[in-house]
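Single chain ahead, written as structure tokens, the form predicted alone.
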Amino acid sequence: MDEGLLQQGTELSQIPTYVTAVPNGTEKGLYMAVDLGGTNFRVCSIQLHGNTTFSLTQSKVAIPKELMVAKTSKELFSFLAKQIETFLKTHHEEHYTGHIRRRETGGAVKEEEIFNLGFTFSFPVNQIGINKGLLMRWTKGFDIADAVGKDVCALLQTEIDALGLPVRVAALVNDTVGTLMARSYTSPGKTGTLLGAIFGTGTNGAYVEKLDKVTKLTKSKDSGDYDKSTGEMIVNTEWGSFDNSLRTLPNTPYDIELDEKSVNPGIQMFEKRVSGMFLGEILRLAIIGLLKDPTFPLFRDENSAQNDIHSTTQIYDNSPIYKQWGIDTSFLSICAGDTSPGHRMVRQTLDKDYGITAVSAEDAEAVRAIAAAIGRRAARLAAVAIAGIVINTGRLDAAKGTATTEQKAGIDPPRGDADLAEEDVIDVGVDGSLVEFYPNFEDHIREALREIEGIGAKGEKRIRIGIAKDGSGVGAALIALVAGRVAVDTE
């Protein structure tokens, strides 16, 4: 972490984000926010309450494989922009139709009227300014070669500017420090969060640096403006590319032939350990190797005919256990959860989705422990992220009960040990489709933090992690009310 705060081009890339400070509940206001995810594409129009409440519409489309891999970054900008367009047709109708309409007969387009748009973009990129970021490289099946080293808002507000809409691309947006302002606006207390982490398709995670620890910025003569007011920064860690070298991370031949077989071997090796898109492949990886073991009877025991359902196993010959990406990751979280007599629901998943007839009951045990196996590395190794924050930045440091400035200049009266016990929370913000649904995730990740040194039962019990729903889509929002603050207060 500090080796990729005071250089570029470190393992933890350690991205300035250029947002310096997390909201506190009470910001007002109607924002979009586009979220490119990964598989899908969502628009978002939210309003902020004020109150740490929202209101959130929203649409998503699935991006075309053919889009993912598309010639030109033209042809992907521009499919968004139309969906932006539509979703302002369908949402918020009377404001586009009235935008269009004054710009047609020549009349001026009125500040108040232009949308604020949040872009969460959730690929590395070199950010340089809150709305200025080039793509360092694509991740998650996505390879289009013109867009790597340009900048992705600039290529977005072109396809919007062409269609004529009324939205301006205001901040770009990581989807952590999305989830970590999301979280920072609705979590409950003013501890204000430490950290957002995802834990979905891909992983990823951002956090509150100390703005005199971003060496590579504050001493950089390219950076863009930013505010120094608060003393902080928000820092992207990209820690999906931690340890691509394999010093410390643990390694199997199953990881070495996901790795290889990938679109970008040798990079992304903490991701493709952690996240949803990589782990049913580790499982499918797994069991055909005990298939080619002629030691090892899965799916076709001797005594199968006389298993518990009298049939002997069958796997078809197109059974998605023999293609590449076949088994889909929610086959883990069934697995994780079935607690059914003799696993009815892993054998019924088998038979119906991946081909394989009259799994003995003893087989369904024998995948389930081996998706066990992956699923609870996953969460362990899940742990190491949130603990390396926790521990670099200091937060379990902080004196428990230290008065506050305001309490020793007399100004505020002492608090009970209830806020006390609240100033000692350390909030982590988290989303994604491990921790929603994989079953047992965040057992499995404080399981992790009470073994780790330096964090320990008694930090664990510290350690406050909350899901940030929507994350991507609110903290976007949040993050172009910054940047239009920003924006207003320069012009």
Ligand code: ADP
The other form holds:
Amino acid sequence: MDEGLLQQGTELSQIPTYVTAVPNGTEKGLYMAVDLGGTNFRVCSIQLHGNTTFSLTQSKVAIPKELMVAKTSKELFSFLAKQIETFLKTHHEEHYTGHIRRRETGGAVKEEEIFNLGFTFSFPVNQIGINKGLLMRWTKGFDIADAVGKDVCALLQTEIDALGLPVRVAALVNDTVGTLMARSYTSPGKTGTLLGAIFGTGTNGAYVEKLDKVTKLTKSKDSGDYDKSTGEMIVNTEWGSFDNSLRTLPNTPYDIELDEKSVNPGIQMFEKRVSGMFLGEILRLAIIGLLKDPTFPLFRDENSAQNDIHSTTQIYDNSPIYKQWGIDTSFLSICAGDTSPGHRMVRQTLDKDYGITAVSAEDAEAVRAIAAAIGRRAARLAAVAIAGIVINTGRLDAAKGTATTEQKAGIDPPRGDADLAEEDVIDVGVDGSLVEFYPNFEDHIREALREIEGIGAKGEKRIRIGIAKDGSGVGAALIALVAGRVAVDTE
Ligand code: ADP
Ligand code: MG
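Switch over from the form predicted alone to the form predicted in complex with ligand ADP, please.
Once more the chain from above appears, this time first in line as the rest of the complex follows.
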């Protein structure tokens, strides 16, 4: 972590975000936000009420697979701009038509008519200003060569302008930073949030760092404008690429095969063991590995004497398990969640979604065991990343409160924060389908945190983990707000 704060080109990118303050819940206004996550594109407008609450209108479309590997970035970004246009027509019709009419009649565009938009772009970007950032590399299956090295805000603004929309890309937001901001706006109490972390298609984290530690920015000549008064800056770790050299990460034949057949072999190695895009594929490769071994009895029940549902287990030739990415990570959640005797849900899903019929209870149990190991490993690695940030920022040493839950009650509280002095709480905001839907993901994280030297049972209790629901939208709005202020201040 420290190495990345000193210089470019290190293992953790530690990208300065130019965001120097986290919100406290009193912020107000109407903003737009878009989120290019990896799987979906979301467009939303957010009304911040200034009392830690907000109203949000949103639409969501799946990003067409062919656009992820389009020939030119224009194809992708014009698609995104069209979604913004549709959203405005649907949800802010008056605003939209009023603006178009004034433009057509040559009327002046009023500044207050323009929506400030926060652009959540969840790929590694070298940020050089609050609304300026150069794409470093694609991840998560995207591959559009001409976008690399370009300013992604400009790419989007160009397509927005081509459609004549009343929208200004005011801030470039990594989803981790948005999560951190959103959690900080909505989290209970006056404790600011330390870390925003994503466990969705990919995984990454952003945290509040002391500005004087971010020397690669503060000591650089062309570092751009930012507010220095808070003494802090949010840093985007890009922890998905932690340990690409595999010094310490666990490595199995399935990890190796997944990586070799990915569009970015050798990079994002941490992410490839932790996030939603990959866990289903690891399971698939493990199952295929077992099927290749004729002595292994998985899915081989030949008659009703062996099989408790009266027929031969059969795998259809066109089963998704034979195709790369054929198993979705949501199947791991189904496995973890189906504790019923006989695992009916698992067997039904294998039948319905994966073309494997008449699966025995033992087979379902075997699949569950593998899936559970993959999910648990992911959560435990997630805990390592969280612990690294907590330990290296020294937050655990900064305890002011005295009575811990442990000392007071001598019993285990249900979750970290019960009875903790507010200044002792270390708040972490998380987002992403994996952490939201995988059963007990947080419990596995907590179990691992307790085992980590430097955290332990006491430290684990001080860490409060909360989902930042709709984090990317609200967070981007909050950053667009901050960006708006900066723009006004410097005018
Ligand atoms: P994005 O990363 O695009 O912002 P999400 O946070 O929704 O989107 O994450 C999508 C990823 O989560 C996909 O890789 C998908 O396989 C995985 N996923 C979707 N539903 C579930 C679920 N119920 N349990 C675990 N993983 C899921
Ligand atoms: Mg997301």
